[in-house]
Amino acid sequence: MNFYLENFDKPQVIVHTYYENDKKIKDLFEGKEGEIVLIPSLDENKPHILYFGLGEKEKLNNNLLRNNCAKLLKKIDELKFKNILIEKIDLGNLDEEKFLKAMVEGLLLTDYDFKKYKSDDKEEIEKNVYIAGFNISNKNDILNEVSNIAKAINNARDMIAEPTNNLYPEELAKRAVEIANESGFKIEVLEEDKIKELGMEAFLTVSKGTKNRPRLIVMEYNNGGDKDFIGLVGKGLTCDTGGYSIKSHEGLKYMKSDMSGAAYVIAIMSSLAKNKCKVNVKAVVATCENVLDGNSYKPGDIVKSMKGKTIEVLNTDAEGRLTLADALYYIIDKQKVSKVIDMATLTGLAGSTFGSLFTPIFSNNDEFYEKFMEIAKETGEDFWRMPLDERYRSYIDSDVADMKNTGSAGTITASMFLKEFVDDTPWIHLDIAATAIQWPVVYEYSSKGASGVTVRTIYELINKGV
């Protein structure tokens, strides 16, 4: 999709947007949110007219606009238009820069489909979209910034969609290196011998049953002068069968997406670097497979983490927290970040609680949390704070080790487990198990794959100086 912020002489279709109370075409079009009416032209030298409703003007916000633009593009795709002119929109009191950004985000994130393995797929129609009426001086900079973010998200969606036979730890690391080189951030990939030297036994234990050996992906973007480094950690299970605590047949089908956190971390790093943001960020992904084999770890095993804490394994399907424990400790202790955010498809119970609407968020620091939520309100992503009450720590007490890897109140106790490895460092944990890929879909622009949830919020949080 190509964007132009100017008028186009010969569009195939002109999109006129109206609010509900405008009532421009009585009885045919009322301007309700997402309402679309096409008035076809019988003259090949004149464009078709498409009326598009934005709903009630006083209720319109950036996220509704983003979703409405997704609906609009789906209709345009259905009608196979190539050259589209979107006429000037009455913004009311909305910020023009944020409005433009939301529009382009909605269109670009909707213009995605994973068709790599479709042998009979038809060639996609390249679209030219002309957006009229924006007179802000930096409109081209905004367009470039949003395009870089959307491209990074769509790259992440590609990785999440890949089958496990084609995306395994070594391949994920290879793709991360390609993205780093193309985007402009540093990257180092540590193989098993180096991971052992670091003492990451918890991480390595998860990977014992597979021939596809683990990788520790360490990324750095340094363009913020003497600013502190912010840390990002993403769960990178490219295949998770649950090991001896094997998943159900239904659950196994979706376990290729258990590396969504890793994909989104890479997308955030790419976005920050390509947009040359004045920030300092480090990121870590501990990527491996958790599969069933004679050498796999077993319920009842006791393993030692990089921090030195011993862990009684009661459930081999609670593997993500083992990899994250070592990754979190590593990024704090070795990479010396001042704050850290992790994102992980960690617990199925997150979806049982909130469905695909809200991402559970945990934090040990109120100021960090409040800043995050302030940005999330702007990006339109939904999060819900969960408790880290110290009384839940007893839920993961073990009689034979320092702690056990599972307990009741699963989403909370998984977070209490991770909290043991961050100490007092300001920390946010995002359990994206049900929102990384949404069912049912919450955001119109994520209907063809992974949602990209967290990427835009964390990008803005870091870029605005958390």
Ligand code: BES
Given for the second form:
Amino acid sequence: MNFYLENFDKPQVIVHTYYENDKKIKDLFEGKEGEIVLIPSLDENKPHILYFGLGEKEKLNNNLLRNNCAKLLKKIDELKFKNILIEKIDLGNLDEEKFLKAMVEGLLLTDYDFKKYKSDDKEEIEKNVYIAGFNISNKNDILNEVSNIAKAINNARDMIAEPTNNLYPEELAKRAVEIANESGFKIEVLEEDKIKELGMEAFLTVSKGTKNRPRLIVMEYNNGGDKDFIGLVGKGLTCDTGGYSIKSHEGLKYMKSDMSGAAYVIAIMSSLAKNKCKVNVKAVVATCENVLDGNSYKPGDIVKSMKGKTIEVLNTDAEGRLTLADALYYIIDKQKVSKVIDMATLTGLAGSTFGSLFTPIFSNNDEFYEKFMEIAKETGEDFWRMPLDERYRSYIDSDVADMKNTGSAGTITASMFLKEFVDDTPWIHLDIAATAIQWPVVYEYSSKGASGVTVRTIYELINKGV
Ligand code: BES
Ligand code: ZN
Ligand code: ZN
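I've shown you the form predicted on its own. Could you give me the structure of the form predicted together with this ligand?
The complete assembly is shown below, putting the previous chain first.
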């Protein structure tokens, strides 16, 4: 999709937007949110007209706008329009910059499909969208910034959609390298011998049953002078069968997406680098696959983490936390970040609690948490805080090791487990098991594939300075 903010060519269709109760509205259209009426032109030299409803003026905010634009684009796609002019919109009380940003986000994030493996449905209509009426001087910068972020998210969606036979740790690392080179951030991929040298037995144990060997992907973007480094960690299971604690048939179907956290971390790095943000960030992905053979790790095994703490593995399907334990410790201890955020498709129970609406958020630092939530209000992504209460620590007590990898109160105990590896470093943990891909879809703009949730919020958080 190409955007133009001036010099409009001959549009095929002109979109007029109205609010509910607008006096100009006549009978067949009420201006309700997402309402669309097409008035076809019978003169081939004149454009068609689309009336588009924005709902009640007082209620409109950027989140509704983002979703409204998604609805509009779906209609445009259905009608196969190529050249679209969106006429000047009455912005009401909303900020012009933020309005434009939300509009373009809604349009670009909706303009996504994964057709790679379809033999005869590859047709893509390249659309030209002319947006009239914005007079701010930095409008092209806004377009550029949002395009870079949307492209990074759509790239992440591609990786998440890619099946396990074609996306395994080595391939994930290869794609990360391509994205790093194209976006302008540093990357290093460590193979097994180096990972062993670092003492990451918790991470390595998950890979014991597969020929697809693990990788530790270490990324860095430093354009922030002497600012502190923020750390990002993403769960990167390219396939999670559960291992000996094998999943059900139903549970096995979607386990190619267990690397969503990794894909989102790569997307955040790409967005920050492409937009040349003045920040310092490091990111780590410990990527592997959890499958089953005679060498696989088994329930009851005891492993030593890089930090030195021992873990009794009572459930081989709780593998994400084993990889994250070493990744979190490594990014804090070796990469010396001052704060860290991890995102992981960690527990199915997150979805039993919130469905796909809210991502559970955990933090050991109120100020960090509050800053995050302030930004999330703007980006329209939904999070809900969960307790990291010390009394839950006993839930992961083991009889034979320093801790075990399961316990009741699944989403919380998973976080208590991770907390053991971050100590006092300000830390946020996001359990995206049910929100990385949403069932049912929550945001109108993410109806195809993964949602991208966390990317825009973390990008803004880092860019605005944490
Ligand atoms: N990757 C899964 C979590 C998951 C489940 C993500 C469904 C997306 C959809 C994770 O590794 C896992 O299996 N977690 C277990 C934890 C349990 C063994 C404590 C789970 O959710 O059952
Ligand atoms: Zn698992
Ligand atoms: Zn998993």
